[in-house]
Structures are given as structure tokens and as C-alpha cells.
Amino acid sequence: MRIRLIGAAALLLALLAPCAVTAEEVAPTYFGKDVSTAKIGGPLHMTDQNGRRRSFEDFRGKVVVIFFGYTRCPDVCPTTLSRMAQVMRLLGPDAERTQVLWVTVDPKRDTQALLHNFIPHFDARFLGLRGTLAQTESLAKSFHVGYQILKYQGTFLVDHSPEGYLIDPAGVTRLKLPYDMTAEQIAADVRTILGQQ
């Protein structure tokens, strides 16, 4: 009898053997929505809030965040900032090999003297970077970024995409990150895309 349950067993496993996965196998999960294959986002060459020349080739080895937005948003552009400083810390030692950008779709308004009081009080390791109207404008179409400037009531206003982008270590854009994204589920992705190199 004990031989033919050893015999059943040897059967079941060489019949289930073709199914096994390997932990190399499965597809990660992410929080976010899994873009690579879109071939999103374009060159960057913009000037940070300090005065320093920026492209993607300055963060290679990290994973980059990145947002649009402007300094006068009443409430996308904080609250999203504020995430991702929450970000930050959640990720620890990680956050060291992680850069958040913001770039301003209003770089008429938005000046340099602005961004360097701006950005830094989320977390001075993020970068506000702002370009040329037409570098502004081709960068955020490579993103799928739509944005309009408006003027209401003696005030210049801002509509404009909240959702921010991952990019790869490699340079390469992964994840589209919903507003409505936690800071504990962008830590997470970030964590993945970082365990992944």
C-alpha cells in the first residue's frame, strides 16, 4: 500500500512539474499602472531651482518621480508634493536612491526665485525644474501631461494632468501613479522597481 500512495506521489509531481514557476517567472505586481511598453516620456533639458542645468542622464542609477504642476495650485500640487515627501521617509535608506522632479507647466510665473523658495519646504531633496515654453510644452506632451492656462478672475489659474510617472533606474518610464495613490503604495512600487536592479 505504501508503495503505491510513493508511486501516486512521484505521478501527481511529474504531472504538476511543466506548471511550476519560477520566483523569476512571475510578473511583479506594482499600485500603479504598468506603462513600460508606451514608450512614454521624452529629453529633458530644464533648469533646476538652484540654477543647474538638468537632464534624465543626472539621475541614471535612481529611480525618478516626476510631477507637473505649478506654485500657485491651490491643492493638486501640494498635496502631491506632501505625499511624496511622506514618501520619502517611508522609504528610508531607499530614498537615497530616489528622485522626485516637479516641473512647473507655468514657467512664465513660475521663476527660479520662486521654485528655490517652493520646492525645498516639501523636501530639500526634490527638484523644481522649469524650462521654455516650448520646452515646457514638449516635455509634457512626451508624458501625456495635458495642461491650460486660464485666467479667472484677475488670477491666472492652471488646469492640468495630476498624475505623476516612474522611471526606471535604467531610464526606462514604468508606472503611471494615479492622484489618488498612497504614499505607501508609491513607496512600494518605488521598492520594487529598486529590487528589480
Contents of the next structure:
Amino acid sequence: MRIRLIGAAALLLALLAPCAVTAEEVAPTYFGKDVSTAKIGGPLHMTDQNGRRRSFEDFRGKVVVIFFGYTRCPDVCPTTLSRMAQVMRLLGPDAERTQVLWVTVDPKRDTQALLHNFIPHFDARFLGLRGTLAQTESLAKSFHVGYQILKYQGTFLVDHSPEGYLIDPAGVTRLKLPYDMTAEQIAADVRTILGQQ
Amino acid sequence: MNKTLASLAMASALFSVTFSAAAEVTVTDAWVRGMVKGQTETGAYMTIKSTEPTKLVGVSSPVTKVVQLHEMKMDGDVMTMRPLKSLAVPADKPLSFGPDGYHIMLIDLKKPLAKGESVPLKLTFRSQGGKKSSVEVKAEVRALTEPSAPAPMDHAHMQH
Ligand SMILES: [Cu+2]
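Okay, that one was the form predicted alone. Can I see the form predicted together with its partner chain too?
First the chain shown before, then all remaining chains and molecules of the complex.
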């Protein structure tokens, strides 16, 4: 809503003073939070659900949308992954230039075999990533993603940040995607970023 | 005037006493998220409605011994999941489970629940008067990808 209002104000300004404000000078607006200058996101060294080693360099030329979670997550993670599957459908041909990555924060219990069963259920193109405890910790930290695992009566309670991050085709983390964004809003931001290349 | 109010208050007090003994609790739209091979836990969701304020104090199911009532809550930027001992259900206001709200966690399942199966759940309630009653439902197992219903708008005002 606020973004739309800013957009409307920018448009109004452009109409009122066409000579002063040209289209190029109007900063692009996003539904997500612009974190382009925050230098978020460290290197990725993890294995996907098929056993292939992955790094961010594998996805240059594509927009990467990355989330953190765990497979026993009852609703936040399935909801996020279902929403991203919807984003891929909305993107149509642009989905080919979009890669969804989902990193487990609980590699002890989320085995590669479990990721292999779990991830393609949402979209066969998604990659589920798993690293060592140290790799998981440093990657999450580099994205300011918090998590902790607590043991409780026969189970493990996992807390984690539900938001995602959008990385542009050059490898720069551009947007933070809050949990309450809709599929339409995420798809619009992916298109905006793809359109800048 | 005062007399009328007093008798009204008394009448309504009697009314609630009468009804707390026979509070009617209905559980609708009960479902369980489907699982894939290798998963051992899943969430169950439903809408609970009661004619009187009551409390959900226990859940059991023949599919597993470990059943917990959980609450999801944002703590700063982090989504947390915590066990609850009980959950207050207000009178005449449907309480819907969902993300950033409540769910029942079925833990330590010996085999994954597949879409189309049905899971019996027994919910035990304790009325304000301390009377226990239970409701049995059959929860339908839906797809793993099923989006949870958004939490109700007035979620924040509900008592815990
Ligand atoms: Cu739970």
C-alpha cells in the first residue's frame, strides 16, 4: 500500500513537472525491502537434494530467491514453498531465469534423501540445500537470518526467520522479501529486477 | 431500576451456570498436512466453536502417542513455535488454527500420512466450571502443498 502510494506520488510529480523529473530519475519501487547497499549474503557451499555441490556462481544470469527452513515446519515453510511455486507459474517464461533455493537450518535431521522427497513436491525446479552445521550457521548469519533448535519432549522445536531474499543475476542481494508478501508481489519484484539487466 | 439490573444479572448468572454444564463445542474443517517419506511430524488444523468459554486441554490420536498443541508467534524477525498447555476458546467466536497461530502437532509418526487418509483426533475441553468433555473428529489428510488458511484478523485479541 505504502509502495503504491509512493508510486502514485512519483507519477504525479512526473506529470506535474515533466521537464524536471524524467523516467530514469524515478527510483524503481519494489514490494520487498530494498537492501541493495547492505551487502547481505555470503558465499554458498552446500549440496542440493540430488547430491550436487552448489554455489551462488552456478546461478549467475538468473534471479535467485533464497529461503531458510526445515522440513518438519508445519505451516510457514510449506506455505512459503507453495507461494513460490505460484510465483513460478505467474512468471511463465521468466521462470526459466529464476531459481528458488531453500536451505535447511536443521541439516542433522533434514537428510539429503528427505530433501529429495520434500522439495520437488512443490516445484521440480526448486533446489533444497544442505550444508554442515558451520556452513549453515555462516550462510544464515550472512543473510541476517536467525534460527535456533530446542529439544522438547521427543521433538525439536525450530525457530527461524521466515523472510526470503532476492539476489539479482549479477549476484547482488537486492531485496528482502517479508513473509506476508503475496505471490503476485514477489513475481512483480522478480520481473522488475530481471528487466533491469 | 437497580432491582431490575440485579435480577437481570442474577438471571444471566443462572443462565451461564446452566449452560456451562452443557457448553456445546463444535469442531469443523479438521485437516492434517500430508507428508512425504522420511517425515515423522505434521500439523493438524481445525476451527473450534463453543457456545460457552472453554479451554482445549488435551488432544490425542491413535496414529501416535506424541501429540502437542503449538503456537506460532513472531519474535522480532524470527518465527517461533512453542508448546501450549491449554488454549482458551471464547464463546461464540470461531477459533481457527493456521500459520502464525495455533496447530496440533502429530509427532513421531511411524509412517507418513498420505493425502486421502483420515486421522481420528480426540479433543478434550474443560469448561469454566471444571467439567471435562471431549469431541472426536476425523481429520482429512490433504496435500503437503496445501496453504494454511490465514490466521483470523482478531487473532491478537484472543486469550491464551
Ligand atoms: Cu508445531
